[in-house]
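One chain follows as structure tokens, the form predicted alone.
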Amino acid sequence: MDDRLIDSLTAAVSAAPDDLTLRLHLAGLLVDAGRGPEAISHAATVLASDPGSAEARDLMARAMGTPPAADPPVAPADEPAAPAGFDWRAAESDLGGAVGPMFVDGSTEDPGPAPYDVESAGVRLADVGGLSEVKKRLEASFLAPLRNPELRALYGKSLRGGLLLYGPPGCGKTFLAKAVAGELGAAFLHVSLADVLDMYIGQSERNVKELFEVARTSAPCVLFLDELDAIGGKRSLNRSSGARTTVNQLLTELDGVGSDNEGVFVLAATNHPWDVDPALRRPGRLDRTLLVLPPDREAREAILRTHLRDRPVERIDTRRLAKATEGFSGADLAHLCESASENALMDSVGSGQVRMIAMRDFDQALAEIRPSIGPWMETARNVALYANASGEYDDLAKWLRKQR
């Protein structure tokens, strides 16, 4: 006979399914017939349209088998009163402050700049290999001013423009302008051509606008421009209205229009300085040039003994290694070292017998590793030979003749 009943409720309920009356009594014999789960649904729609319904409440608790809740304390008439089950007072306590909004919709805030990664450089000078005549130029023309405002006061030496060193690749560009970063104690913003380029028309432009506000706020400042004709490559040679665009972003923002650029400090590294536009290469700008070359015998000697600190070693002869590895840039010295290890490294497992990393090694690696920069000798032969008028590859013809 119940059963009937329910059934025929049920038919009712699902005609007229806002009839909460209905649906309250056949929740309740559900209940009594030991029909928890299906009555839980019916009071949780009741509660949904009648939250306050304590029949509705009782019903749950009864259908999942707890006591009904007791009704909660009245509250003091000078407080508010609080929902039974959660001490909000005390978790507010807890929290020892306001808590700030989870969303807002931006419409009248400025989020800032971009978070670009600012590192302490943590390198000097002293901590590069050789160079010698690349840190004297750099004493000279850069740093010299920086640490002499005095001097630089009498003689009306301005700190505007940057600098731009060149050079075939691996032979420590980067390294360089951290180095300088130290000699500052200014803090160091690195800029490759992932963190400008971007797939949609203006944000280029806005990201190297947002690179240079995180500069300023961050000044003293280096902010190094890694592969500058990537990112400030010749207008005329380029198609894409976006590239073209970036790069007049760029020189606004060199020029310090609308902003103050004191503290930050450009420093620009390119393999090829041919094609980067000569707008950047204008006084203000990126007006001073400095050639790095690959190390001399010495700096090998140097990078050598820097790789090989920490590797187990045994009568290495680095001097013969320096003067077996002319024409290495700094990036094929590390590689060479790799490979010399690595060898030691596969003739232990093969022998079951962990041994020391020798010259036999060294001299393996040298059987099979040549000079990575000869396709750039020999564009930048052709750029010193052909398109030198202007005389700005003096250095570097003069630094190829040597090499024939």
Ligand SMILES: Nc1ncnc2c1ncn2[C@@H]1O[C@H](COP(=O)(O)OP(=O)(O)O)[C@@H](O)[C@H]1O
Second form
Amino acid sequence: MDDRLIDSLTAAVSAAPDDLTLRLHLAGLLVDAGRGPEAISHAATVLASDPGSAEARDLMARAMGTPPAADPPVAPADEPAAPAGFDWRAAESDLGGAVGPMFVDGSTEDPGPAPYDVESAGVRLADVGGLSEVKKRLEASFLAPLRNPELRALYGKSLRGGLLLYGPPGCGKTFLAKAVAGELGAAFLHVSLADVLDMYIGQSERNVKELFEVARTSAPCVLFLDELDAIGGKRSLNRSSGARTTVNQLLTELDGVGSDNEGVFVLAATNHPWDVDPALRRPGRLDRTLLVLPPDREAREAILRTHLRDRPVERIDTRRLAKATEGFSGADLAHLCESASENALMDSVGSGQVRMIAMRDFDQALAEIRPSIGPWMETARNVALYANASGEYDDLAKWLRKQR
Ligand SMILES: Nc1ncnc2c1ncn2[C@@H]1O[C@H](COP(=O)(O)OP(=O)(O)O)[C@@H](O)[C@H]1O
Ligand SMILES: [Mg+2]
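Right, and the form predicted in complex with this ligand of this protein, after the form predicted alone?
The next block holds the full complex; its first chain is the one shown before.
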């Protein structure tokens, strides 16, 4: 019950980020629910625009007293944790259209076949730092055609085929796909291929088949196959025939044998395109590839800002941080922000004094965190040197040459 109210209020707060009263109220509930760290971020946001707020300071102090996220939020079964006398009904009707209904009966929408739910992620393309070239390609290859059926007809562009994103781990392939989902709303199916693989003989193929059936009935849509190497591995590498038939099934489905794939755009991602069966990359299948590289300095600054947006920070020199994080992936940067917050939190717990996250927390974190993409670079170098006869990794080779 409490959790649901918190969810509703969270949605209301993100719809009206400047409503400090609402935010304080949410922070109060979070503290009561034992979700201190989240409460701190809200209290800090209030403090940032109203440094004198006694209520915010008080909440901050209470939040610091509660143990950090270690244990899951507790939802008291029957006893409302809020101060007595608060009029919940009035509050809920005040929130009005800002939040969705608490209950739906599902009669209006078909839930569709089970595990591949059509998602609506909260991330938008604007949240993805850098990668402007990649975003442009995504826009041209399917976002624009998807949005403009008339233009599609005019230019005779069919909405099918696919695009394979590849690059070092943690540089935003999955994140980018989620952002595309955010742009497209319902028309996005996200599948991690590990979910499709099944140890029972024959089940994996059936899963793949079912997956494409769902996609075709949801057309026009984007089907995102994450971690493609888990399934689309070189057939020669797969000793067990089970895996081979799964790849074959995937090939059949991509070709749309016996059915029409019009309106199904396949977006796939992998860290190791060299382990992906070349047959998957022939024309009409995943025929275009796009290299997603680690963020440059500007992009790193943007990513850092995104990750610090909702945290209580003070005088953070993102420019200097961006300079000091050469070679970091997006995930490394996210990890850096996480560690800096942790440092500030532990310090506050230790001293009993609530304080904002400051540069010294970042310096402390920087001393410990190293870029994580080294091993990938080693492999990529070998591929660019010895396995690039056909020139398919030219852009990778070019980038590698630029790295010292
Ligand atoms: N360009 C980016 N902008 C913002 N955050 C990013 C970016 N790239 C990576 N991240 C952060 O790193 C995390 C891991 O990235 P992910 O997309 O899962 O990497 P992968 O390329 O391995 O799929 C993301 O959840 C996000 O927090
Ligand atoms: Mg990924």
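Numbering follows the first chain given and starts at 1. Between two forms, the rigid core is defined as the largest C-alpha subset superposing within 1.5 Å. Only a predicted model underlies this, so the values are computations on that prediction, with no experimental measurement involved.
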Q.
Is N382 displaced by at least 2 Å at its C-alpha between the two forms when the rigid core is overlaid?
A. no
Q.
Following rigid core alignment, is the displacement of the S372 C-alpha between the two forms equal to or greater than 2 angstroms?
A. no
(Q) Checking A39 here: with the core superposed, does its CA move 2 Å or more between the two forms? (A) yes
